[in-house]
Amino acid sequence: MDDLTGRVRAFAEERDWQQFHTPKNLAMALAGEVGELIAEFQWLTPEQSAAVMADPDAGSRVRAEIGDVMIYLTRLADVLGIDLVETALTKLEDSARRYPIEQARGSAAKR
């Protein structure tokens, strides 16, 4: 993760784009890229969505959009000084407490 963060940061710095990489702009760009990812699944059935990577064209588009999402999320976290891995692990621990296996197994109910 540190390597990716450094490479994304260097990419922005080499182009003098850090001036545009405010948290607001990055969050908006991230939302746009998530929207493009969603569009790839919009009219698919659940079965088609599960098999999307088997289609070379659709799989390539999904892979590209996930790459864009990851890049913008990585850059946003970097600009905000957030360790993505630590934050995700903390959130996972919180979710494990909120959704104990014996109460949450097989249920989609929010708590």
Given for the second form:
There are 4 protein chains.
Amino acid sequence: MDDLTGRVRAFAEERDWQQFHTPKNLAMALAGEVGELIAEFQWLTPEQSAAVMADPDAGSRVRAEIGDVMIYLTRLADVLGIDLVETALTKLEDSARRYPIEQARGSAAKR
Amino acid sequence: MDDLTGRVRAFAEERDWQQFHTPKNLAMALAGEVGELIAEFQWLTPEQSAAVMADPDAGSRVRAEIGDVMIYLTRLADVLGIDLVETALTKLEDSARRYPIEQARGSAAKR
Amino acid sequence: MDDLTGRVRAFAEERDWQQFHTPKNLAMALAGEVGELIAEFQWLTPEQSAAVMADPDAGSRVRAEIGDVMIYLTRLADVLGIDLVETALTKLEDSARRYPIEQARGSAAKR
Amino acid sequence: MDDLTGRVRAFAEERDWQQFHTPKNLAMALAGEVGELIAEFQWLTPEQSAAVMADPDAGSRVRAEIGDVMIYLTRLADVLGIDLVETALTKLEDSARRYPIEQARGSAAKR
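Next up, can you give the form predicted together with a further copy of the same chain of this protein, since the form predicted alone came first?
To see the whole picture, the full complex is given below, headed by that same chain.
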């Protein structure tokens, strides 16, 4: 993960793209890539979506979009000085308190 | 990163939420969280967005949203059988070929 | 529709919010609202989503989100000098040419 | 607006696409189109975004994306039985109460 952060940063700096990489712009780029990812799933049934990686074409598009989303999320976190994995772990602990296992089991209510 | 993947998976399984976690639904949840993240930046100038972490309230909201985005992205990749870091590195190499340093330097054109 | 455009414009001008209403910021606000809308549907089955308006709570949340999305889309189009209905009709004619009825019937392929 | 709703509906029915047009799927399609729209603005400065329609290429892409967003929003509202303009007007009245002119003037706080 640290290696990825460093490589994404080097990629941007080599191209002198830091000027474009404000948090605002990177959040937009992230949203744009998530839009492309969601488009891959929009007409699929839940079952088809679960089998998407078995289709070589769709699977490779999904993989590429996931890669793009991760790149922009990594870059955004780096620019903000946020440790992505640590922040996700902290948030997961918060969620564990908000959704105690006994009450939350099997329910999608108000997540 | 592997630890995060495992913990997110355990979090879902303990609550019997696998039934909701189709790739289609997780892509939607990811998009919903990215929508909350982008809302934090929508009225900020580029300069204000660059300083967002210096504001304790906004900074902590941004951190929480980044955490949520990372959690759903990790879960989606796990359900799809995709290695998030490896896939991002592969995509970054593709991008390096598509945007050679000399031509891409300083230009936002058609990225 | 013209009435809506005028009222949304007046709403912004009375609050001196034109300064925030660049197309860039409005596109972000639109994306944020669409994120809230999509969150209403993320854990629903296709069947549950089709019946969402029969649930008073969920139905009223969906209605409010649709309203917000329409407000920002109307404002964005106004700021850009675009006629929303006319532009949609023109785009629909393009789509009719790209997806001839005979070939497109019943197929979600590459829409 | 009623004409647009009817034409979008006919477009879908002629192609037998009602089967794909659940509210869930249409919300995803809307999010995908908004992602394409936001991508048009992501690297622009606020000033460049305000002048985007003066650029023939970018302007025509923005117009096309706005058209797509409006088409899916119209279709989603139709499938849900929601009157788009009326719902936006109602929501605007709510917002007028939540953001009284005197307090809200010139402030982007917590919108």
